[in-house]
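Below sits a lone chain in structure tokens, taken as the form predicted alone.
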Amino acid sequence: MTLYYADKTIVLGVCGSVAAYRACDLASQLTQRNATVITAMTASAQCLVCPASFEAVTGQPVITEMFGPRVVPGIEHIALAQRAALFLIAPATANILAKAAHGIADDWLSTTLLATDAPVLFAPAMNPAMWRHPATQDNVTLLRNRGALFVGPASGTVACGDTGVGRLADRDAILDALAIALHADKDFAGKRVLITSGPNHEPIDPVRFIGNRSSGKMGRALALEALRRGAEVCVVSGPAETTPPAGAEVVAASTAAAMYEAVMARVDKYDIIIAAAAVADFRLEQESGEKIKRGNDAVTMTLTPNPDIIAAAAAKKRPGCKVVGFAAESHEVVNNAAEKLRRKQLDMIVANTIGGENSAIGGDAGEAWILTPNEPAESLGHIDKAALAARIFDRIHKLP
């Protein structure tokens, strides 16, 4: 997910939470993005973590005093300020909400957090006591109000042995929640969209099923795009390897019956509907309701097809709604999904090659198509599913 984040300069500010430890990981992760990630840590983190742990993973220097030897030429408070194009402080503690709120400058991180015009994304960790006081609360607001994000805190136990709100956000949903930051045009503001993703299982008896190698990758990667620009995003997801992005609402479907009704449900709300779920063709005529045992005796099942839930869902939607298939295709890739296109009433269609080494489905990438009724079909090559799903963005904006 290189794209969300690459060339991009992150200020990250690290305060005085027992889980300083965690922002490591953070500022490693983001930097293997190609992300230039400079750390600031106040006082209070540098007794917990060394400065020294972060110019490792980032390769950059660490700021931990204002005046200090240590701040050299292009990362003074003013220029990071008007350089950096996303401040992430994580863990954010009640200290810094509270000075952040308040306009207190009394070291370089808050400082600085005063001289910035780019976005500010809180990741707050703390006591769950410290959390819900109506200090920390009203801080909070306030800055929400002026525009500043936050991602968490978690539920859970923290480190003095409390349970409650205030553990530090799982990483994955800090870096979903800072792609979101980075993305500056949300074109889609004020849209809904409704994505399937991931397989479905069939149930053959009590333990086993019928699947297919579906990941959810490409649900994901869509979901969190249309976050990214500004949509209300509903997954109804089947039981997929990933899970998807923090922001969205997921509504769970195993079997293609109950992803159907999900989809049935809502497809009146959404101004856009994307099926990028594996959806299975056809379910088992009759459960057992029993394990199967082993026998020398051949064992027969008898399918029966599932209703198809993408071409339902055009069939009802509303006026000014845009309806996406995918295509997944082993041979005559751009044939087939253009008569897909036609017969499913669809405003537009992905198509994917499947099966051999660069396979679509369950992978990172894969060789893809768009088609809409009147265009010829585009080829986007061997493409990364981020890029995909911005490229497919890119193309609903511009349908009639």
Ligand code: CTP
Second form
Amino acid sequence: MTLYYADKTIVLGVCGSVAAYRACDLASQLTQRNATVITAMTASAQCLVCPASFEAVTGQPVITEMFGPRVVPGIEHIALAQRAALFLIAPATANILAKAAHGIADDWLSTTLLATDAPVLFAPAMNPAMWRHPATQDNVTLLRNRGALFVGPASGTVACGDTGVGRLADRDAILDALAIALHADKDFAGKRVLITSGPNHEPIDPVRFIGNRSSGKMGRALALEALRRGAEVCVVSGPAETTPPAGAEVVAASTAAAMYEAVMARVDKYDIIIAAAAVADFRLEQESGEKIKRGNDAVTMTLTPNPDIIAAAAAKKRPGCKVVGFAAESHEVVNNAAEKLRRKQLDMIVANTIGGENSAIGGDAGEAWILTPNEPAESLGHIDKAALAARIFDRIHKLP
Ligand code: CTP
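Switching forms now, from the form predicted alone to the form predicted in complex with the named molecule, please provide the structure.
Let us now look at the entire complex, which starts with that chain.
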């Protein structure tokens, strides 16, 4: 998903925590997504990881000192403070949090943090006792109150063997937090968005189920886009291979019946409801409590229809709520989607082709159209799921 990071200059501040080696992967991931990553390493970070590693993965010079032979025009601290779209401090030590909170400027990174108006995202990593310490917690509060952003720390075992909150957040959580921080226009602030996502598993017996190929990627892209635009997000998620972004509330719902219950319990609290889940249309009339043994006879199962979740949500929605569905079609894509838009009483439907080379199910992109009740279908061509999510929210904005 290059969309979030492409053509952005990100200053990656690397401090002296053992997790510094993980910043290399972050730098590489961002560079692969077409961001320009300028790494600034503190003196202690350089004792743990070699600057050449960052130079190699970013293709950019690495800042290691305030004055000296490595200083390159254009990455001088004031110039970069003004040019950067964002400062990501990962790993952020207790020391850099203390310096940033109190305006101490005694090296390149702390000096440049004082000189920038760009958003600053801290990803702390330290011993759990250091993180818990009131001095650190007070510094975090000070920084948050000034608008600084934080991702993590996560809980687990840290380098010294202690267990608790202090681990550098996972790479994907940091990338999500960055994607959210890099989107300045919070045009859905104050809005609550409910998204169904992923497949359902309808049990046959204690070990088998009926499922489908939905990956949950579309639901994830929608949730991340909603968070980027300032909304509060809840994802009712089936057992998908993709996890929803950090920052979204997640309600796990394995079966269609559980998904129905979860959505209907919340329907009157949301401004926008989007059904990206590939809901199982049928469940077994009678699930077997015991494992069905293999024999030589054919096994017959009776399937019974599941409730239509989005149609039920559209019928119960609160006034002003916008309900958006998806239509996964293998033929007559636009006509079938238009029929679903009417039948389910939706405000918008996104038609996708399934099957063949451009199938939307499971992939990162697909062929898509947006349909609303009173306008001709808009063809979006073959489109990446992140870009599609952005187009969907643009259109939701324009709904009457
Ligand atoms: N949907 C739902 N509950 C169901 C079935 C579908 O909420 N029981 C939602 C899907 O999340 C999607 C939309 O309805 O937003 C259309 O889903 P799709 O599977 O394309 O259509 P179906 O109604 O299942 O019709 P068919 O399988 O006949 O195409």
